[in-house]
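A single chain, nothing else alongside it, follows as structure tokens in the form predicted on its own.
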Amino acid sequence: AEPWPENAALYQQLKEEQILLSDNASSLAVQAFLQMCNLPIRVVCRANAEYMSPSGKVPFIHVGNQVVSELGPIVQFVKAKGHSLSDGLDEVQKAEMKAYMELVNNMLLTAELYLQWCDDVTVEEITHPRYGSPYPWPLNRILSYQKQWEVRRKMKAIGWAGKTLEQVLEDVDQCCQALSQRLGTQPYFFNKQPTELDALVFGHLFTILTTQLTTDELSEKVKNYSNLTAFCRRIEQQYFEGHDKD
């Protein structure tokens, strides 16, 4: 394996008052990895990191002189680094571990961005107030109504746009209950050992389970199934609890 350089960063939009859920939660899967592949990643915090990032999604990593944006491909340039999480599995895991990731991205991010951008009590108070809250007026409304538009277009590419919010909730059922199943009472989603399926569900149902919203309608749905709460539990304990994690 190559050697990990100390200063390695990890780029999101401030925590405290910008960040929304869908990218805390991807922020948080790219922690969880890294963590588990026993990488140390500092994580700097810029009002623009959006469009610092080559793709324009965050989080991004600095490692060396590469920068690298979003899960997938993250996965991919550390195991060219020499570091998988997932080269125990054999080819029938590994094709099921991608399934269980496609499923979270397309139900659970997809469900994310709904609620923060076609949902019109959090689109008022929270989305728009956290999106824009780096710039002074007009610009704050600008950007928040660009995204607004941006994420919207998707959604009706999708097919999602029609939805309602209780059709959106039973589609996170649904994803949470087939994840409940696979997990059963493993420690991890492939027994004993974190893949990176494990990174990326963690870094969703946590964030779920700790954000505030206008209602706990999202979280109640991660609640329901124990086995999914306390396998965020045990993942924040081992990988998050000790080391510093501002």
Second form
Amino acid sequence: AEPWPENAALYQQLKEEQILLSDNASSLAVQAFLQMCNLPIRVVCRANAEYMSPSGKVPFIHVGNQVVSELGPIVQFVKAKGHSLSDGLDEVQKAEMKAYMELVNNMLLTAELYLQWCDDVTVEEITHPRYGSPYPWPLNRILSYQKQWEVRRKMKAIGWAGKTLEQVLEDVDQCCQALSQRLGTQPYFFNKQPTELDALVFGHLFTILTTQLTTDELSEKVKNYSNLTAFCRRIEQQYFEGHDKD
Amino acid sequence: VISQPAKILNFLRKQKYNADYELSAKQGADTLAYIALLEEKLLPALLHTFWVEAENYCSVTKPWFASRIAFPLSLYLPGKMSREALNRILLTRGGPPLYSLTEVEAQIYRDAKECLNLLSKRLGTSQFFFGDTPTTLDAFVFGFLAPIYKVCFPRVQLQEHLKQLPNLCRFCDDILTCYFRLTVSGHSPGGQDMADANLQKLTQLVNKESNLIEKMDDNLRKSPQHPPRKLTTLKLAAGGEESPLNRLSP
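Show the form predicted in complex with its partner chain, please, the one above being the form predicted on its own.
Entire complex below, previous chain first.
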């Protein structure tokens, strides 16, 4: 396999003005994963990162002459290059890890998307201004509405459109409780060594804890579980100290 | 459908009796995670096999459902369910780089097969997912696997894959014989009609999960609170429209 090049880059939207909660979480998860594998990567912010991505989702990495997007395919890609965090796990543990990753995607990510695109207050005050901010009027409004329509269609198909915000927050609480119970008092989900599950959970929880939204309810749900906040702090100190906090 | 994991964990936490009496907190969390895995990876392929795959839909699913629904709803409802299933598959799994329906189909079947492999590894040689007594997770997995395993479709790639995983087949057969009074070959005392009615109920399980879990919840709340007996056999009334799992409580 080719060695990891020096100029590997991770693309996401503009950090200060444009990126949204869910994309930030996904991007942070990938960054954490690469840090855990000890693979250097620099973060490049582009307004049209979403359109550059081969799957339409951020983040994506540009390594050598290949472009790979989203955590799942990136984990596979990195494994093909000879780096893996989950080699030490047995078959049952690998099954468990995959199941928990689906839980996070199914509940946390969907809840984040719901909050940003289906909750009217958040949409008006945060999402619309941020999402289209690099573009002039009327393009910014058009792009926002288009994305909103797309996300709402998807929510309707999976049955989340009928949920109220309280129900969504309740779901987030259930998910955090499950994660907290699984983590217990261990440093990482599979005891001594971090895996892609740790990276994914860190990405989402850290973003929820540190993003300013219209209400604090979402981050309060996570703060209820002290082992999860300790987990985030631990990973932040170990893998992000001395780098820019992305 | 997505609200199921929440209802189930709620159910686990607040009740702490019945099927999940002996589960630890971690196992409760595992239940939630595996259910999410099933819904994300297995459900699209299941929906596809039943509702979207043209041969399957026309020769099995549509006549089956239409025969049990009153006219004129029977003309409209199966078609609507089929369209909704396709919609759901395309919206959740159909983005770039998969551009055509065949690519999406290939991907969802790959994911479903991987999911079945993972379940098989997790089950190993135990009788149920958390030891010797059945739990909510077993009910859920059974609800997904039994239709794949038992319904005779013309296009059966998922069933063939499942048959290569003997511990999952044994798991389904165990539950069928213990809780549904069917012999493994599928013939019951009531004859072929009863077998058809039972199989249809299993199919409805996939589509009406929320009703199912709510009924189970209510039923178990009303029942006396004590640990479950192991593998009691139950009678099934013929022709009833209620879900079979309703009868699990004493």
